[in-house]
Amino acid sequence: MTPNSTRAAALARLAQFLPAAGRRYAETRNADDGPASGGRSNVSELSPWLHAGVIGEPEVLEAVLGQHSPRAAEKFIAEVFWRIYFKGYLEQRPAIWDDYCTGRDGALAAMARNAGLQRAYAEATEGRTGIEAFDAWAQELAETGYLHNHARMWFASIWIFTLKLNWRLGADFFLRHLMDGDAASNTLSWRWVAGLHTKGKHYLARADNIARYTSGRPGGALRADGLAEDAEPLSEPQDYGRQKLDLPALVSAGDLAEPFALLLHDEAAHHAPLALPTAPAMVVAAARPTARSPGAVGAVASGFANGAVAGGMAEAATAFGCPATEWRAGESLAALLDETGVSRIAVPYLPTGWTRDALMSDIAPLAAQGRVVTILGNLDRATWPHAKAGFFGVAKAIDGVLAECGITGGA
């Protein structure tokens, strides 16, 4: 069953989690107690809705600061900014994504030629390695479309250093099954575990650490026998230089004075977080979850994405009292707009990654004609310039960014 992808469900989950977003989160967030019917109590599990743009980071931060002091909620606030940091970092180094895609395709082709690799990959992705913890997470991911953040790190470490599988194949496995299959967070997190994001600094999973933080699972602590205890970080020949950010101008009511269509996509599936200054004449929905990978995308992940965009289209059409239509893969966006008589389109920013890859070839010609208005939120705009290197640059700027964006929790 695909989890509820609506904005109402996101807001309900946020309200449920808010009391725990302060010191309790800081003290318990590393524990992976397993999936629960009512949701884990120690982490927010908001990432699927945040990735889909059904709910926005600013409103989550505003709600948290409305109940907790900045000091009490420091750890949770930092976790939200990690998502924004990864986006900004990849925007300044898009070649990392391009090389990931090329390397992934090469790894898939190499596996197709090697029966031993195929067998090892199948055992890993189907949860048949004999490493109890890893197998539990592989099955949980495929069944639920979600993994606790700590489990993602352990899983990636075991994949790379114990099973010695190509990290890109693991990152691709996550993208195919995670409801929050974010190109930036996923790619850069796998690279961090491997020792590529912060060169020479990798993450080795330990059996005692896994047992400690999984002791609250219904069946007891997970075993992880036979893990690599001494492994060198991965390395790569290329060095990804930082390029200057090219951010769109702030959008005013004047920019949207002419009738326009609002595009909703996999990373901006709802109109509410966009805070449009004027109403669209039409809503266009473009869900592309299959663009995440050359392989089959899991039913839970694709169901969540399709549901979020379809639901967002329906709610926007009702809110604005305008028609709505679906832009299907393979169809011409220009032709669709011409049929409706709407010449301009407002596009929520397409970050580096699979959503951009799926949509930009059709949007770029319209942009060259001056028919596209790109929307970028103030929090991203203020944070991304600080994402030049490690997270420390963003961490130092958090207080100033929150103030600049007016995110105070009503204080």
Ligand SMILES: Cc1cc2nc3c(=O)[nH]c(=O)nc-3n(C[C@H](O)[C@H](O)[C@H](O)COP(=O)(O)OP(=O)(O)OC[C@H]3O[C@@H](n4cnc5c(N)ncnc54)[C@H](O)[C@@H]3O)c2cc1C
Second form
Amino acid sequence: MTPNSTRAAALARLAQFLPAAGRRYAETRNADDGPASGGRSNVSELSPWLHAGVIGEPEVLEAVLGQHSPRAAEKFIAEVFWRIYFKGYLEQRPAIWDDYCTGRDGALAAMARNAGLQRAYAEATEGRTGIEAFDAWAQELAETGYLHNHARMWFASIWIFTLKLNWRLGADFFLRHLMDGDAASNTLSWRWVAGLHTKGKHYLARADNIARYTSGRPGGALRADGLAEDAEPLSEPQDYGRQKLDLPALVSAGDLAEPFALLLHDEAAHHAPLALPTAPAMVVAAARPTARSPGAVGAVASGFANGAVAGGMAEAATAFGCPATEWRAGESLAALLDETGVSRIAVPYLPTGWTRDALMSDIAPLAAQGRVVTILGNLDRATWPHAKAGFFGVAKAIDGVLAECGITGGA
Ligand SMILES: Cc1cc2nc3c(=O)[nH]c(=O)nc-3n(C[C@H](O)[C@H](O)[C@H](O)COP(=O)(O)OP(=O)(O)OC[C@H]3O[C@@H](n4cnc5c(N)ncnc54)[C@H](O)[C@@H]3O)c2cc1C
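Alt. form predicted in complex with the ligand, vs. the form predicted alone above:
Below is the entire complex, every chain and molecule, led by the chain shown above.
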């Protein structure tokens, strides 16, 4: 069953998790206790809604700071900023995404010519490697569309260093199945595990660590025999230079004075986090989960994305009392707008990744005609300039950014 992608479900989950977002999170977040029908108790599981823009980071941080001191919530706040950091980092090095796509396509083509690789890939993705922990996570991912952060690190490490499979194929497997599949967090986390993000510093999974942090699973601790324990980090010839951020201007009510359409997409599926200064004359909804990969996208991940965008479209139409229409893949956005008689369109910022790749060729000509108003949230705008290199640059800016954005928890 596809989990409920509505904003009401996101807000309910936030409310349920809030009491645990302080010291409890800091102390227990590393444990992978397995899926739980009422939700895990030590991590928020908010990532699918955050990725889809059904709920926004500012409101999550505001709610957490409303219940916990900045000190007690420090760990949780930092994790939310990791998401924003990765986005800002990729925005300044978009070639990493382009090279990932090219490398993934090359790896898929190489696999199509190699029966041994096909077998190894099938064993890994179907959970038949014989490494108990890895196999459990492969199946859990396909069934639930979610993995705990620690499980993602161990899984990626075993994929790269023990099974010696191409990291891009693993990143692609994640994107095809994670409800929260995100071009920035996923690509850069796989690169981090491989030793490519922080050059020369890789993450090696260890059986004792896995057993310790999976001991709370219903079936007991997971075994992971035969892991590569002294593999070298991966390396690559490229050195990705940083390009200047080119952020859109702040949007004022004047920019949206004329009738405009609001675009909702895979990474901004709900109008509420956008806090529009004026109401749109119509809503246009574009869900493109199949653009995540040339391969088949899992039913749970695509169901969540399609549900989030369709639900967001219906809720926006009701909230603004305006018509709504779907913009399907292959249709012309310009033609769709011409039919409705609305000339301008407000587009929530399309970060580097497949959503931008899938939609931008239609949006760019409209932008060149001055018909597009791009909306970028204040928190991203304030944080991204700090995402120049390592996370440290963002970590030390967190207090200032929160103050600048007025995120105080009501204090
Ligand atoms: C190999 C690998 C691939 C990953 N792929 C993705 C991905 O495609 N999409 C994605 O959203 N996250 C990804 N992550 C990061 C992280 O694992 C998930 O964000 C987190 O597990 C989501 O669960 P949660 O909502 O319960 O997190 P919580 O622990 O409750 O954290 C709250 C929020 O903070 C953010 N967050 C937490 N940890 C991280 C992190 N390490 N990096 C970035 N953001 C973080 C998420 O938005 C999360 O919802 C990946 C990590 C690894 C190691």
